[in-house]
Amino acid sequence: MDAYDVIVIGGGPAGYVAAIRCAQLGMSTALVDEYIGKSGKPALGGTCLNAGCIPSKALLDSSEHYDRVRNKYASHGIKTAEIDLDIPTMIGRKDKIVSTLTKGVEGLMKKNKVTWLKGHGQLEAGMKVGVIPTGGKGDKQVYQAKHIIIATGSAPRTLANISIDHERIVDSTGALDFQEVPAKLGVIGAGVIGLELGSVWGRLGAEVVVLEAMDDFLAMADGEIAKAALKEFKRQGLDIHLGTRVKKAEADADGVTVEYEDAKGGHTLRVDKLVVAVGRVPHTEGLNANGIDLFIDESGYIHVDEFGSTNVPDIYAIGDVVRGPMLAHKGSEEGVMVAERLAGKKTRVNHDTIPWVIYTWPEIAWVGKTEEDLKQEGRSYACGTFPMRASGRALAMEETVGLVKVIADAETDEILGVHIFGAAASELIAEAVVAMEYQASAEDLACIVHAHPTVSEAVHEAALDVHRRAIHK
């Protein structure tokens, strides 16, 4: 029986990063992964690289280029003739990017001498991992480990009353592979995934109707930011309905009929395609958690302490299968933390400064507390805001929608949260994360010189505005 210092189960951003770091620290490491890519062959990178973060961003970028050519270039004095839209080429570009990155991860495994065990991993007594070969071809192989890291990720949440046929009614993965633009697209769920996918096909010409069960739009985001985003997305053409309950969805040869209810009563919606994007759930199916008495809570999450330790000694869990937001970068950092702690280091992850990003356009990004959080806690705070329309660089770019909001403690001035709705918010938020990691004050951020003209000046001005010192507001 082959033995390893560490066996990682799951090859997504949490798992493969953990495996690489363990190997870098001198531990013999194996990675078990069962993912089958679009080509029909085993592929590393998990959902993120294969059917989530990366392919969705590739299509978001392509759709933004198309939207710019069609709607924005004329004001720059750039006039275009008739525009052709080649969806298969766009999808092919996305697939090529995915292939490049997944092969890159495979190369990193080889470079760091991590053994890739292709198949489904199961926990067994005595710190053993059974691996059922991909496709069931061959007998189960059993491997011994000193430490096991579970990083099996998440799967799309399903609705009991809706059957996904992968043709007319699809999940988030299926929505990345349409071969033509639906004339009318229904999306169930106005969360991160629903908004991103709705944005892609809406920019490309689809009429998009979004049905969201919650009464509040983007309840996890700051209320002021969410309100501004909802107004803009509706202006862009996303028909967003809040407080809805989808009762039934039936597909036929020509489309999908959706029945739903809201405060006004029952409604029927007819669409060409329907995307079910109602979040994700931890993926622990077939892990044999019960067989080793591994504790999983009622929501399906593996219970861990702040360092990723489970209730079973020497077994750890990271990423989407544990508490906290289902974010690739959160899982990766947890993987590094566990690997380094196995090597005797005192690494930890500060979950209070993990940034969130929604890759619509404009983007939405935030870190730390929302104003609603602080009101609920009864904590005194001060806010500073700055509108993108007052930014010279944003005006030159014709990206004046949105704002930056900085929230600081009313007494100590420590930055408690930063919220951005605007162009390149995903990049701008990094400055706020660094500041908060060093427990910076709003005054600290206000005293840093920002280059002019840049969109980042909006962060500077928002920090100044906490103490009503903004210059250009």
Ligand code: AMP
Contents of the next structure:
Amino acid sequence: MDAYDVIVIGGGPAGYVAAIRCAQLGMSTALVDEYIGKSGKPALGGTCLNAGCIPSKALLDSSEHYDRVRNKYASHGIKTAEIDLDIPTMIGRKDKIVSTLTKGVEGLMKKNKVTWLKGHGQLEAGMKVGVIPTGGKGDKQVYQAKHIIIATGSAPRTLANISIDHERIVDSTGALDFQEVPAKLGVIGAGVIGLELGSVWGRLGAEVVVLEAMDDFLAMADGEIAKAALKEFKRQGLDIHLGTRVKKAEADADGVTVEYEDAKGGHTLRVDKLVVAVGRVPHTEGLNANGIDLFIDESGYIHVDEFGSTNVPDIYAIGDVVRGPMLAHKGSEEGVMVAERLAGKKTRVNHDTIPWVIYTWPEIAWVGKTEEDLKQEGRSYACGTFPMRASGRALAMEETVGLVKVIADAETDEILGVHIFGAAASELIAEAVVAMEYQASAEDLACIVHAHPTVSEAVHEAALDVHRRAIHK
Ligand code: FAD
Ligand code: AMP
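Other form of same protein, the form predicted together with the ligand, not the form predicted alone:
Expanding to the full complex; the earlier chain stays at the top.
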């Protein structure tokens, strides 16, 4: 029986990063993964590379280009003739980016001498992992491990009364592969994924109706930011209905009929395609967790402590399959932490400074506490804000929608949260993460020189505004 120091189950951003770091630290490492890519062949990178972060950003980028040409070029004095869309080319570009990256991860495995065991991994007693080869090619192989890291990720949440037919009614993976723009698109769920995919197809010309169960829009974001974003997304044409309860959805040859209720009563909506984007659930199917008494909590997550240790000695779990936000970078950092702790280091992940990004346009990004969190905690705080319309660079770019908000402790001035709705928010948030990681005060951020003209000056001005010293507001 082949033996490894570490066997990682799951080759997404949590698992493959853990495997690379283990190998870098001198441990013999195998990575078990069963994902079959769009080409029908095994592909590393998990949800993120194959059907998540990367393909969605590729399509968001393409659709942003189209939207700019259609709606934004004229005011720059750039005249365009008739423009046309070629969706298969757009989807093909996305697929090429995905395959470049998944092959890149395969190359990294080879370079780091990580053995890729292609198949379905199962936990077995005595620190063994059984691997059922992909596509029924051969018998189950069993491997011995000193340590096991589980990184089996997550899967789309389904609704009991709606079946995904992968044709008219799709999950997020299906919505990344439409071959034409649906005239009318329904999206259930106004979360991160629903808004991103709704934005893609909306910009490409679909009439988009979003049905969200909660009364609050983006309840996990800061309320002031969510309010500004809702106003802007509605202006862009997303028809967002809050406080709705979808009763059923049925597909036929021409489209989908969706029945839902809200405070005003029952409604019927007819759409060409329906995307179900109501969140994701941890994936432990077929792992044989029960067989080795691995503790899974009532929500389906593998229970871990702050260092990723499960209740079974020498077995760890990381990424979407454990508590915390389902974000690729969170899983990757947990992977590095577990690998380094196996090598005797004292690495930890600060879960309080994990940045969130929603890649709409403008983007939404934040780190730390919202005003609502702090009110609930009864903590006294001071806020500074700065509108994008007062930023010279944002004005030059004609991207004046949004704001930056810095929240600091009222007594110590420590930054507790930074919230951005605006152009390049996904990049700007990194400065806030660094500041918070070093427990910087709003004053510290206010004292740092920011290049002019850049959108980052809005972060600077919001920090100054905490003490009512903003210059351009
Ligand atoms: P996964 O990426 O889900 O990987 C798990 C892997 O394990 C898969 O390959 C799976 O096949 C394999 N596996 C599972 N069980 C077994 C088994 N028993 N044996 C063998 N293999 C197994 N996050 C961001 O941070 N930024 C974004 O912009 C972003 N955009 C997203 C857009 C969409 C449309 C979606 C769906 C998700 C997005 N996410 C984004 C979330 C991100 O994809 C996940 O947080 C991330 O992929 C989780 O990584 P993971 O390694 O824990 O799991
Ligand atoms: P996220 O977890 O960011 O992908 O967001 C999923 C969104 O779907 C959240 O805003 C949920 O409130 C929403 N949601 C969950 N279940 C339903 C449902 N049955 N109908 C409409 N929206 C839902």
